[in-house]
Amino acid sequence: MKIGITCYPTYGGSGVVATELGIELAASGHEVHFITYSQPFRLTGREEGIFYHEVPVSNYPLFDFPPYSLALASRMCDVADYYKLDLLHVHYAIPHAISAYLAQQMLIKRGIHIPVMTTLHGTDITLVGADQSYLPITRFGIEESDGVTSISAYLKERTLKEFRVRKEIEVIPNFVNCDIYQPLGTEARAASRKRFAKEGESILVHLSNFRPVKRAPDAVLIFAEVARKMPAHLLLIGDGPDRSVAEWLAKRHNLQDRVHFLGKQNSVSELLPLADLMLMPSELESFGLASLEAMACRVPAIATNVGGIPELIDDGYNGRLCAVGDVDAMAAAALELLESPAKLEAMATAARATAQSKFCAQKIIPLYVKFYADVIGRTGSASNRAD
């Protein structure tokens, strides 16, 4: 199949999933075309079978804001026609599903039908789409898509309830490449950990885009409680609006030498295996991709019991779940595990087993391929073009 993928190419879960999906599809022999305003950050440009098409946006004095959604629709139309794509797969309802719908309508005028598939990731539904000014067009984008998936059962139910859509939604969870995200050998791990901690010291990690919903400052507060009881270090991977608050808290608690701000990292798979625990104190997560990536590396997560996280983490088995904002409970859960090597080892083993048995790429990618085939089979594709 020839598949066009549109996503936000920036540092965030939806962009990561969309990019990794494209990489896995190309590795399976499909042809993938990314259509967006910049190259997705996890693409190297050397992947065979993957092509990138930039969306140029003109700035005219007439426009207060560049009309990206219209430029995207035009680029989707041209790419789908020229490369004879079989399907457009957009990640995020707003504005991508609307742009894909416009592209689809333009192509129909050329005698070409391209099915549109939309994957809902969370923020497009819980924040953007829930805004009353966007609700009607978000609902329209979902209903006009030829196929819709969500990354968790939680997100599916919330979409059906709040948007009252009649469109059937298929749950296809996020995934991780278990061959890339995997634990290091004992000697290699010990050697790499020396970059951040001395022998016998614990390492905790937080990975996010530092938006308020991720509650990155809570990760620093949790770590401050842990650091009072034992020698430990915190790795903060990512960047965003709450980074300055997190830095201020680290300084306030005199933890500058123990809290390491690593910024945005392309190869997080090389950093996550160094940690003992992942901290994910989010206000809301529709799935929790960062935790899954850590789990695949044998790093259990201390997370919040919200959204789709319970579909990934079984409290007490492969991680711990606490209430949002309960820094004391999360710190206590972390200390309980760090002070009991046997418990931590058992939970780390369960975390890796969960990733391998349920969420590895080789289990999830075929679900997407089957869904693509079903959508194309129901609606036709560019192969049915008049020319």
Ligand code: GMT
The other form holds:
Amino acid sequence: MKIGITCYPTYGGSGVVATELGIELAASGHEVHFITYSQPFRLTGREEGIFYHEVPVSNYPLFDFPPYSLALASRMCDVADYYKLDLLHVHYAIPHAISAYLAQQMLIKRGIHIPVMTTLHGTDITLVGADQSYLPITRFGIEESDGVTSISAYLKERTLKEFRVRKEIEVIPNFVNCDIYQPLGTEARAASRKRFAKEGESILVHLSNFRPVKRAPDAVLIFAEVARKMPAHLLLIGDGPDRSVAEWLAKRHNLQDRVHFLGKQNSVSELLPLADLMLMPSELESFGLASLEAMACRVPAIATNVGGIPELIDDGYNGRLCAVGDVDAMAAAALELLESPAKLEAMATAARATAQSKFCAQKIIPLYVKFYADVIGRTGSASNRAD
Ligand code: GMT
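Since the structure above is the form predicted on its own, I would like to see how the form predicted in complex with the named molecule looks, so please show that one next.
After this comes the whole thing, all chains and molecules, with the earlier chain placed first.
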């Protein structure tokens, strides 16, 4: 199949999922065309079977707000026509589903029908889409898509309830490549941990875009409690609006030499296996991809009991779930595991087993391929074109 994929190419879960999906599809012989304003950050540009098409956005002075959605629609239309794509798959409803709809309508004028598929990721529904000013257009984008998937059952239910859409939504959970995200051998792990911690010291990790919904400052507060009781280090991977608050808290708790701000990192699969625990104290997660990536590396998460997280983490088995903002409970959960190596070991094993048995790329990619085939079969595709 020839698939056009559009996503936000910068740091964010939906862009990561879209990019990893493209990589996996190309690896299994499909042709993938990314259509975005910049190259998705996890692509090197050298992957076989993957093509990148930049969307140029005019900065004409008349435009106070450059019309990216329209530039994207034009580019989608031209790429779909020129490369004879079979399907456009957009990640994140706003504005991608609308741009794809426009491209689809333009293509019909050229005698080409190409189906559009939308994957809902979370904030497009819970934050952006639920904003009254975006709600009607988001609902329209969802209803006009030829196929809609959601990354968790939670997000599906929330979309149906809040948007009152009459649409089949299929749940296809997020995935991780368990061959790339995997534990390190004992010696390699011990050697790499020395970069941050001495022998016998624990390592905790938090990975996010530091937006308020991630509650990154809570990760520092949880860590401060842990560090009061035992020698430990916290790796903070990512960057964003709340980073300075996190820095301020680390300083206030006198933890500058224990909290390591690593900024945006391209190869998180090399850092995650160094940790003992992941901290994900988010206000809301529709899935919680960072925790899945950690779990695949044998690193269980202390997370919040919200959104789609319980579909990934089974409290007490492969991680721990606490109430949002309950820093004390999360610190206590972390300490209980760090002070009991046998418990931590069992949970780490369960975390990796969950990733492998339920969320591995090999299990999830075929669901997308089947969904594509069904949508194309149901709606007809570009291959029906006259030329
Ligand atoms: O959470 C963010 O700030 C980014 C956002 C995105 O769309 O890039 O993440 C959402 O999609 C991820 C990938 O499907 C999910 O793992 C996250 O849980 C989800 N975030 C929220 O629902 C807040």
